[in-house]
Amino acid sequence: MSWFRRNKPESGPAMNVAGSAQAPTVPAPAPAAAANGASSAFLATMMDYPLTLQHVYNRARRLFPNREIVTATADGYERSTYGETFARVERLAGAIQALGVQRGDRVGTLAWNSTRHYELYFAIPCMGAVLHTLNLRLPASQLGFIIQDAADSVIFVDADLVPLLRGVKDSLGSVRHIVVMNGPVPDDVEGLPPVHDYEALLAAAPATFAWPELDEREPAAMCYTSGTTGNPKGVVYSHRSSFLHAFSVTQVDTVGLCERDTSFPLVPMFHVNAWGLPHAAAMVGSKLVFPGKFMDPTHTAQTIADEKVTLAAGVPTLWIGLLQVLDRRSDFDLSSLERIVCGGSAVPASLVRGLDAKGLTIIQAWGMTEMSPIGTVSRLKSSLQSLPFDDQVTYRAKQGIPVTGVDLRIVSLDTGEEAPWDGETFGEIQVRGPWITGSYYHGDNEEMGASKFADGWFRTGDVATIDADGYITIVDRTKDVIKSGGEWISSVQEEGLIMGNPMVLEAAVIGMPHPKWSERPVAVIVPKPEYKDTITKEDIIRHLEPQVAKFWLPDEVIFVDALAKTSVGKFDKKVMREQLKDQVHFEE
């Protein structure tokens, strides 16, 4: 993926300072290796069709006009069609031009999950411009840097979210316009750039709008990083990386989205373009059903049953939420939902199996804001579907196999040498594929992340191992995985092991510094309010003894009411090793 600007060009069509394609440099053909002694040369001629978002638009509209597209509301549910939603989404590229867009511009979205927000996801890349989705859970510090960084030159906003920009109000220096949508057009808006009402926009635009030809290697959308180490970094992804991540989105082994199903992301729009289900979506026609900002596990399981979800899609928490809701009322019939896709974090093994109990079935997947994101996905072989059922949610409770079209190495830490596959090596993973970025938004400075990228290969951060059947295991992150007297302890696996024990929530392991032995575990544990008053240090060691190493075993175990997480939901163990360093002290 290049960007148009700063970034080093890949092979294809060169892109000036606009955005937009110069005609592109055909290089001679090479001659054909030779064959049996006969010299000769031999080219394929098939049509050079660009791979861009605008196939998916019109592919969506004019085969999948009567599928509906739902988003959850305060009163009920809105309810849209392929056919309705798409033709707003022509009137709204007219009328973001009309605010003065030009190609290769960045829009930014300020929004939860909605129809409208989906309307931008074509509008605006399909019209030549950039949709840069904003994380409207990051500390205003954060935003402001992005909103900055990226030059947005229009924001679109939810109405209750205006608060957010007025928050950041310095930082909107390149931002000419702001666009509210899903609610009127808030009175205090003073200090803030013009602002508009979306539906009066879209009311005043032509009904049809000139779609400009598009090379797919211009840049289509950028998502930043959680910046939980320095400042976020801009990741861009062109038309061609979105439109193949699509592709693999709807393979049967990955997340298998089809025409027949009606899915449900409850992963943020704003995080790696809800890990490319909207795109997916209406390149099958599969019917979707968005959440608003009504995320909260009753508000879901709700949702579930009266739209017959087959496909949901989120974080960990949010399914141990649900999990949670279905031990206390049987009155849901979720008997719709075929499949669970669950990332962002480890699923503990006691997550598969209480959801397995319900009749419901999660299928873990790993990925990166850098890898758009999917990366593996953990679905069993035909050969290990005849293992008994314990054995087959150790391998569910894996992060997978690759899917086709990403390379995969684990390399070890150790020795910087590629691990072999015997699920045991520690190792960075990483890896290379036609939607990994290959640079950071502003280019490879050691600052933006030079050091992430070694021989066109993308170093993940991510430490894990790979088992002879290629399944690999997170087990930490390079910043926080321990090393206790020169042994590697896994706090993802440890954190799966604790919250297997029936008293507890939520559990995260952060390494602090140790006199001795460098490093040693401790244990932040959430117990579930039953057992709040009850559950002790010693209750956790009891569970844990029997499963691990001596040495894994946490030094202490500490209570709380709530973990630290990202705006994404990951465990923040920056902000726990913060809060814990005055409270944790070992004595050689």
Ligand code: AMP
Second form
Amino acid sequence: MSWFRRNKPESGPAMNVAGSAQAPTVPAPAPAAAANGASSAFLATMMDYPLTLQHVYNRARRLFPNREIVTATADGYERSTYGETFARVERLAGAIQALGVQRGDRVGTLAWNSTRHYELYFAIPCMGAVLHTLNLRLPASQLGFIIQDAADSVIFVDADLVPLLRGVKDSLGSVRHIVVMNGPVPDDVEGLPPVHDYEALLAAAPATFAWPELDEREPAAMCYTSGTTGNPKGVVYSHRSSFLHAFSVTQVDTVGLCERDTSFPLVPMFHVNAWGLPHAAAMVGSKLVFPGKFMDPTHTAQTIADEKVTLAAGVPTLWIGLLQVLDRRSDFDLSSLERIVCGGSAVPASLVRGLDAKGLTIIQAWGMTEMSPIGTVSRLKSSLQSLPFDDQVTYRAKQGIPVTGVDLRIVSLDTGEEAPWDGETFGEIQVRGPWITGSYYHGDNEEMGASKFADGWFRTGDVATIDADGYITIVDRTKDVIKSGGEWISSVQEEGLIMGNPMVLEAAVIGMPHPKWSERPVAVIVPKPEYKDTITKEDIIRHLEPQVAKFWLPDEVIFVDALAKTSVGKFDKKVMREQLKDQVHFEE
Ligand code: AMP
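Moving on from the form predicted on its own, please list the structure of the form predicted together with the ligand.
Below, the chain from earlier opens the complete complex, with every other chain and molecule after it.
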């Protein structure tokens, strides 16, 4: 596959995303065609200025040189500015070139969220190479597969993560150099490709670099999906898609990131480019705070208080943990924190309420690796702001409306037809837009996901409803939705309700085979420590009974100390299903 492959522009009329019962949408003209179908196109003559990360880099360096970039360390905080950091980025680009990296080459990073990792976020794409962030929580087999599939030429690694590379040294055939950062080069690097010290490379590189002129469609970055079934699949982001996605992060009704913000990406930089925050932060010049490897709830609270963070982003588990810390301790001043952006898994209504009670606002977003990742954000429309608090919470616990640039439709699982916006009919979410991938890397065969693309739409595999206001509610992944006696049960909704029980910390609901009903729900629950020995199945059933149809009630409730999680902190239902196989046997 050529790295410079252009996505074919869409042709043909746009679907009516609102469904037949809704107001019609204007069919999009084929991009190259003129209005009125005339063959000699009358085209506007605006400049074809490339939307690249080089523009973002230049802008931050010129306009926000004194805005701070901070990384938490074991001894406190390491402080820098955009001016200093981006001067180092220029040196770094030269250093990477000196290692033989050429345009289009993939350069891996295996690192915590830090300022040095941030330097790579700009040096690699702006010199024309491809930033390939590697997930440090993957098992060796998957990490090795990903490095080989991407054919990374150089890998930058945090000193304490070098053992992970040693664990996959047989998969490093394409890797010509390893560069160690955020600590000294460890002694035991035998068997690895030549290993260098980051700071030494930087010191030896010239202060200036001749940046190439880039096409906005050249690849800037790539990430692999978490691959719970089959091998992980690569998604390649272009400069244009990264630029437009970062732009979206700065929209007021999206994340609204701006210069006055102090942003704190707790979502790992290897998880869909920390949801676009690092590039968006430079775009607007917001102060950036990186947690290093200190991402536990107590450190999180401390850093928010110390650095007066205004915007933090991470998965729900993190905020559930923060709430527990705030229940125990009242000495953290988190009054600067205006919003928490949360996604990756459903945000339970109880979490929205719990944080609200502490004066903290959580904003839910939905998306995925293939979508860069942002697809929807849950902000209350003006017409909903006068609703009673409880109804507002109901909307905030939905995944939100599609952001500008993302077209979204729901296709019924039963009929294959587009579902109406009635808040009830559910189906698979399909999307299209400028930051949604048009194919997977090496993706021209079935195993690599060719069937995920249909008529110019990407089939997300997520099941949802959409209401008349355009708010989606995620019901499940297609493979997790439970079908009992011909009726659908949403495991995600049931989990949210169970987590509303004050005795419960976390809950997952799994569909297990049943001889009569085909599947029945089983709830796996982590109780809060103080209820560990007293909570019962009846507590859960009594809590659910007034809220759900009888057939939704779980047949089994199992209490555990911890739930299996994926490498990016989501419930790992595949593992849980395996674990339950020996424990749960339904009889007719
Ligand atoms: P990843 O590609 O690892 O970011 O995973 C993307 C998947 O996470 C989506 O396809 C959803 O299944 C799930 N997900 C992301 N955000 C949400 C959300 N707000 N609510 C429910 N599920 C979510």
